[in-house]
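First, one chain by itself: the form predicted alone, in structure tokens.
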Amino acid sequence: MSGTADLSTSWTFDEWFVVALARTIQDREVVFHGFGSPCAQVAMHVARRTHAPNMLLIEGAMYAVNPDPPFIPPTSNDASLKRGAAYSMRFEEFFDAACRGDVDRMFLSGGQIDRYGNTNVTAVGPLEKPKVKLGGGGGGCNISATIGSLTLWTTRHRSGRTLVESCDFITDIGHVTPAGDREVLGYTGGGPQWLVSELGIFDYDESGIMRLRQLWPDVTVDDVLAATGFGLVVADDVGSVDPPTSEELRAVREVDPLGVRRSEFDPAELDRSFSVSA
């Protein structure tokens, strides 16, 4: 997950965030995002236009394979996302492929995320009488168990309510659940590999526990610890996120001229801007 700064320009945090998500994708991977995931959606197209030209991109709601949309629309259920596609999968075709282990990476987010990468997009509070009813997983639980690697993301880390000690409900599977770890449960997928938040970038150690690896330049370790609802593991060599390259920034701006990615962020996060001089 690195990029080389080769520009003298400025950029906004939302642009840098999707670049960081894109960098979690490896070339030749089969990659999928779910419904209502603008940051992940933009990131996948950015990766395909930059460092991962041979990836196989599957659009979330349309199941279109390697489309070339003129822009990212405000909804993921839009016919423009099928333009130029090599193939349009049927719903059951995709889920069969994911269960076979033929999908290398999926992007997942959640209203709650615990230290093991379990996510909750079902309900906050007691299930029988929740405080907030969320949209649900749409089949994510099944395929999170079998997909090769998961990239998690959240733009609400700073709230203190997203990275929590335990999820009120586990919708999508991380490395360890109350019923056991992936080996005990017989899950074939690799589980969460990365988590990108507006405060930092995290990986998962050999025990499947989230670990802070990189910080944005306007964030401190103390900021991250204060917003995290569990004892966070901090790597010995925490570094700074590499700035976006001119190629990456150009891809973001070409793919998402409407700024659909910005809808995921609190207004205060959209005020963050950065620059670098050659």
Contents of the next structure:
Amino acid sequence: MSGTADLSTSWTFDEWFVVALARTIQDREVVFHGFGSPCAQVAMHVARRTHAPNMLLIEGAMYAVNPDPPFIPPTSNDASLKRGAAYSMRFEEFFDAACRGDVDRMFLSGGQIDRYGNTNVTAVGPLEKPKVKLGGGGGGCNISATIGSLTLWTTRHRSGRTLVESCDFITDIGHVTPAGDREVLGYTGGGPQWLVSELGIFDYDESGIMRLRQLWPDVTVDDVLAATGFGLVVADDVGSVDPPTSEELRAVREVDPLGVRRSEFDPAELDRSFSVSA
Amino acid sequence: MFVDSDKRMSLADAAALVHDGDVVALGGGLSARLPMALVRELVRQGRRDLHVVGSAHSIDVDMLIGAGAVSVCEESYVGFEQDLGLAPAYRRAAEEGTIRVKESCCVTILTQLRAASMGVPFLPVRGIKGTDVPRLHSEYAEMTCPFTGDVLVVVPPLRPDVALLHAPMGDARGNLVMEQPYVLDEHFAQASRSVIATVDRLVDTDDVAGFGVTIPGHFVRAIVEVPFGAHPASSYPGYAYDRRHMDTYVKAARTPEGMGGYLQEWVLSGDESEYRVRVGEESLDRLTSWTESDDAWKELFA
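Could the form predicted together with the partner chain be shown next, to go alongside the form predicted alone?
In what comes next, the whole complex appears, and the chain from above leads the way.
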């Protein structure tokens, strides 16, 4: 990298995580993130400033199209998030586009995620008397069926409680549910394509099952297996996540001066820092 | 429709139009344009057994639940995002079973409001099948499409008894001017039996017409001028949301005692003019300072 060695020689895990999410976006895609998702939100702006300048970025709870916010605030529907947008969709305009298949990618997370990428953001424990009532799914139980591809993410893989054998409640659709797969259900969306966690990067095999593809350099395959509540498929050629470029790091720091992305992580994860010798 | 030319009334009289047991739609969403003055007044009046409906909400729904005003919660999300986390009173009530959770989905609620607006008995949605959401909604059904043979989930109309909306500006007739996102407010206005609105500022009809009316007065039954009526939510272009106050609320609401203390201090001890005094002129001025510069705006959230 040229001229910015100070930027590219050291970085923190939260910065790298956001860069990894950004890389799941392809140029010219129509992309959306849900509310309360600062990592995904920052990642979308990073992608648009780096490798995906022609994406259509739809801002989570403002429905602003291609805004250039002066900073990312800690709430998803602050007016700062429509700065620079020539147009903001109405609520129904966005959801109609998502339901008819005009949105290419959405970011989704969950308190529980199973091997097929079904997610639970409703309640942990029995529904009648939940152990933890989570916030709820927003629009996910419909639009996860029809959006082109899903990028899942979690910053709580290590807890052992997130990647589970089966979700206590399925809020959003993965590849296969107890009621059948996407073909049986008549769903046109492609389902989960990637899952990025603080332990590694995963894709989904031809059976729709989560598969380890890349590790962060301070994580081992055994770490991942120990934290995962189901028998994990491991790719033959598990690699290491490519370090962020200076361009990517600069974009993260410019997009998110308040560091809202950090609110998603356990404090111990924020201590992970990396460097390359200059 | 509501054809009177002057629908101004007091906040107490307007809130008295909401009855125990009503299905109540709450306008705005997350941290923006929540009808907080009406929420606080419903708490003062001791309203009970409300069935609240809406999309993604925060302190409005949580406070009503914490005050014991809600029996059924049919929102797509209740919480304070990543920043301040789960909704304390909602969580406690759901886990203890003191409210009925009918968690819904933004698309489903929109579809049900459209059915009510159109006067049809049901509409289909594309998703839901394969999820556990129908376990919370015995009123949903499945139907085979007569044209394609697809099996779709169909949902009944949602016709709230009353929608509580907040706008930065409106006139005596009830014409409301809003900034985006309008969220579901326009659909609530069409689908509900009546709308009760608060505005930060009442202006002349020429002014609302000049800015462009978002929700026409013929949907609105009552309108009340309440400065900072959405606080601690935002009401742009007037004021940003009060993150510090949200934080104060979330911390207090984590225990029943703390919740009671918050309500006593901020809601039950006085009316809205006293609420503004208690929040303080300095704090309120700070929330309007977002217009000064990007740095001033950013500072509000640091």
